[in-house]
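Quick heads-up: it's one chain on its own, the form predicted alone, in structure tokens.
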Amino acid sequence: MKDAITRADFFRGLIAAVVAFAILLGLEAVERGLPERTDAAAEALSVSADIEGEYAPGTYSASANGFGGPVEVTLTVGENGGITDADIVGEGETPDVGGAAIPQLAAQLLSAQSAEIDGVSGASLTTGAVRQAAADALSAAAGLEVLSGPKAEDGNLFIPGSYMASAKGFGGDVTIVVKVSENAIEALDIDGDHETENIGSFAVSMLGERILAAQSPNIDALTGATVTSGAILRALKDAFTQAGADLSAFPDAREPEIDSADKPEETLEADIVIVGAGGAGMTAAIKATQAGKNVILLEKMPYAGGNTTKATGGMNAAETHYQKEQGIQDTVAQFIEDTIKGGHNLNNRALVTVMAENSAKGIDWLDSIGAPLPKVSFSGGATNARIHSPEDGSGVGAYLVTAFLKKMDELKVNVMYDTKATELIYENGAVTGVMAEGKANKYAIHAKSVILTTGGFGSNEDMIVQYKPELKGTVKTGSPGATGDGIVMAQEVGAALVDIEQIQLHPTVEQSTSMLITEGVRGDGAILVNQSGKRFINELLTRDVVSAAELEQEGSYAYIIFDQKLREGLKATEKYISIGITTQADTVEELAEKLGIDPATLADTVTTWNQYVADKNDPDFGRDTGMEADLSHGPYYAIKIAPGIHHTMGGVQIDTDAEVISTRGRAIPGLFAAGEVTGGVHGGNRIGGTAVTDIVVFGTIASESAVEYCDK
């Protein structure tokens, strides 16, 4: 038996390398690295081996439903019960995303000899569909029954009852109570704690809404959250099987795509039209209503927050109130030149001086809506403790949005979802409104003032490789609508670029996943080591000197190694755990033989990196700050880390008033911009925690000038 099992682990590890081949030779990497399927990937999935395994021979199918309908997978299982042949049927899976993962699914079916696939990142509901149709196959295989559960009395769609289903999200487990009569769903209960707060959290709230009125559960996932969208719907779907229903009986209630030429246009008023609901925007938003004006505010994704809500470390300020207090000595004169340092003297001197001054105002500002950031600690390219975060380590962005979210609908600002702005409307010399796009509708919207916080261009590719080619299928961090739409725009209108190319690399991106692990990690006190488990960097250098580091190791990855006391201060660390992405052990040595990392000397580097923080000196690589503790309470942790696409420091030109400046040199009238859609700020390197900074000095400073450009 031992001998079987050896020749069968050789065959299944021959499969995987000739498919891991085959896609290498013959796969062209797409947006997200999600591979198209060619002859020679179709020629893998059809290698034949003498695989034994524990199937009646045969061709097995199943099916379950993906993103768009339907995934059907048929199994081929050989004399000797090994799977030998893998093929799926998707024909409703967004082509360059599901369905460019089936090829890369189907490999993993043959590799595994089993439905307990990894999946691909991205695809998550095609990846869902495949597992569930291929453990349907499996069990047919087996000689098992697939059951179905009970079935509900002719012409009712339910027993009548509550039913409790759950299904793995993006944070942990999504959990959903349903209570159904004879023919009716008549209440939904969602609990998804652990899903990533307002993104998963919307799907959350805003699915069990549109369920309920759909009646159905075939509705189309929440853009953007679509891993815990998919959660929710594969619990629902559980929970009616047990409740006896014929899943094929629920109507399709996804929302048809109406042709542009065929939305009805409306006119609407405005006196500022803000176009994206980020943070710039919010904050832009907030203060022009507390102004007395009229606005309408145009975010073209279901729901608001844009990069702010990724936005892990915290915002730099100097000479707070929360520093004096703490006894932490800075000034707006250092700021400053770490700033422009870190940027490599690319920044615009003015512009920086502007937000460095103008910083502990806004920290005053958060605290009078309800959102202060008192935890004050370092971040990579800061001289001083400057960053300020959340009192528990929460990560900065989601916890922003949620209170200006809050102060906006005490507010009642007038926030257009789903709606895309798709040009300015300049007449005579001046930018006088936006023309929009919602999903059925556009709009005319005119306005005495627009304010673009549109964010960057990181989630777009295309725009990526225009401007830094090199840069092609790197892992991007960002919210998915961020996709230069206003750069574009203003463009149109004349509008001037500034270090359109500068793109940066955050060091510490868990790749899977692609999920940012905060600065505040390293600034509390983690460090990073490759395979070899030594230190190579100072961690707490600029993330571009970092992540250039990190491709010169072997792999180009390293491991970000934290403990027990550091993730007890750091509320965001809870998140990589619950997720699923943390390695752990009770020691340093068990932790490196999980890495498969030379024990001894891990544990060396780790004895040797706090011995460095007791004489608060490294002589290794000169790292000085974010030393305030060591690493010596287990248990122990790391995250296998690369560079990710985090941030464009490129964009629009403006000045210290916010104004977009033209290719010709004068302010565009009417025309303001904040936040991440323009450069200048950042110069060729954002340091960590200028982009809040940046959101609320700059979305004040644009309201302010758009309000008086009002007046006149």
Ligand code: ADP
Contents of the next structure:
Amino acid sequence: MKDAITRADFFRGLIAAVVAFAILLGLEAVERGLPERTDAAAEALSVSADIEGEYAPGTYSASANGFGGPVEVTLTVGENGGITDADIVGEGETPDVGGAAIPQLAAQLLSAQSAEIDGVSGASLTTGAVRQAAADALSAAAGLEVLSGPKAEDGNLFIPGSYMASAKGFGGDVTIVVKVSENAIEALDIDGDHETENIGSFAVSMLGERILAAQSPNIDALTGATVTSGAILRALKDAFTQAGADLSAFPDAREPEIDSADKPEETLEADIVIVGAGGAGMTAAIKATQAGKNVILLEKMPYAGGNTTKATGGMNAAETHYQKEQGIQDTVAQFIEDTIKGGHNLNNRALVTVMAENSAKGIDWLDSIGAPLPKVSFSGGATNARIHSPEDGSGVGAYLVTAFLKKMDELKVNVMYDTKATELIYENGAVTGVMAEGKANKYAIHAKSVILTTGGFGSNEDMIVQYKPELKGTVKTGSPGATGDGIVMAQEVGAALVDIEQIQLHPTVEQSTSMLITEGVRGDGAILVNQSGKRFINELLTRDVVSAAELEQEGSYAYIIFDQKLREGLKATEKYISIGITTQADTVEELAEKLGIDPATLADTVTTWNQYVADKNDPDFGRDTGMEADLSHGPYYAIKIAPGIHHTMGGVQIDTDAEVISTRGRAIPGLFAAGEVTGGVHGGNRIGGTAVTDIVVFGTIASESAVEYCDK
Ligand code: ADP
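Form predicted together with this ligand structure, per the form predicted alone context:
Everything in the complex follows now, all chains and molecules, and the chain you saw is the first one.
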């Protein structure tokens, strides 16, 4: 025992030295004004494997929400029960605040040998997330030491049977049922119905397959779906513990990262290479394959969808058969004018005209691939009912991505996931292919033409700061793949950029989760109030105007307030409630108290608003939409929100044939682009519902032009 204490003291001293060194490194970087990392990603620190402690050996992960999304903490417990490794991943943390704090927080976990760490001042949200995730990981590590728990027979992995366990995912509990024999995982059923469609749900299906193949819970989380992945793996370990398994007996099946220089290069050929499997890329891939071309579609993430998956509204289109059948008067000409007015007259009129003229055909095409959008309604900035959405009210993006994937499957489109295009091949004045890198290989893909559909750069802090420095540190709502790669690659072969500084803020983004609160909440009657409990704007003005008004309020945030009736009529609100970002109270006064707002003021604001709804007149701010229902049915709900980066309107310059235009004003032979990677369509402000029109119409045009170019 004495010996143990002496050794523990020795290791404590050693750890203190490691920590001091790590903190010094961190401080030095801060002093030099350099964030240690640009992407606030993984940081791992380790100490001697002999350190003693009270935990069961193994690796334990848990995550909690930090400033810009989930922060995952993975702790390794060594042979002697001490924490020997601390690995923290917080891709969404602001690089020079929470991100810069990550190495220090990892060092503190090792030093404290517990989740009770001092934290880093100025990075309180990241600190809080690390504390919570570490505590969760350690309670799993402690719970597993229960000696009285069941134990599999010697030589066996499991006590055969079926076991069930749950853990908190992104949208609620993820539940797994695993069937094990004495030494194998026979079947695994994962129920993650509340996870984000086409993001978390990919994690559900892909992780299930990986676990069965690896016969181990020690596998990589799915990039971009770390919270759902973490929940599945925690639940699985819980189930295995019930099954009497020794968690340290499973193999480490995490894929080792291969150094780029060590990856062998393979040469591939295709008629058309399409870079990026979001809405524009999948539309182009389907069309080009149907035209008989041999297509390779590259996607750097492990799954398709990009920002398209996140689109909640619908698709703007004019003179469609649905509008006609429903007696809605609308014209292509009005669609063009609305788009340009909404875009502050910055839009390229020729591109807008082509988009509007082809929008009804786009709707017909979606009908033909089994993705009809029959529900037509009004949306912000449109003179007539023009936004087309799925019949059942589900989010348009995930709905379309599901349909595109099904069609691509049917057509056997060759999609290379986890494969990132790194450079365009440019020979004799034309683009003739793409260089790419996968997990194990590099590729030189030679093609007759290339279509860039890589999306925007809303998740790339460096590019945001480069083009609009005042948005430094703003929360991002985009998919992790939206890093502007296509813009950079196109520039390298001489492409011109347009409106690149036009970046759209969405006014209602919950900041700790980056969860975008759909416009539908305001459209159905919610109001925005500031910390003084007062309204400050017509909540349904364009996104840029409402965002700017929020930034002028005390603390640069606001609360979105709604009631039970609104909740019951809008499916999207269930997610906000289940992930715990909503404050709820039976009365408006109680809600105010919970929010630190003066109860009488908030009560007065809501009563006054309800009168305006009854009068159909808002003398304060002139709101005249979203006034069908008042806010009078408790319980009442509030979500604290602020603006977040949503859409990057600018990008690569294209002409109406989706040819990429060079800085010298000429089309670059062999290179086409569509979707958020391009600029000009949306001008200075994108109208809700037009991103989907853009991807469908220009995805189609880019495909047709690329096919024609191949045939030349
Ligand atoms: P759009 O709405 O224009 O279709 P999305 O954001 O929906 O744009 O899709 C863009 C897709 O491109 C995303 O799935 C993203 O991960 C992918 N992507 C971005 N850069 C690359 C790259 N360098 N290589 C391969 N795929 C990429």
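Residue numbers count along the first chain shown, from 1. Whichever C-alpha set is largest while still superposing within 1.5 Å between the two forms counts as the rigid core. Model, not experiment: these values are computed from the prediction.
Comparing the forms between the two forms on their rigid core, the Cα displacement of residue 653 stays under 2 Å. Fitting the two forms on the rigid core leaves the C-alpha of residue 375 displaced by under 2 angstroms between the two forms.
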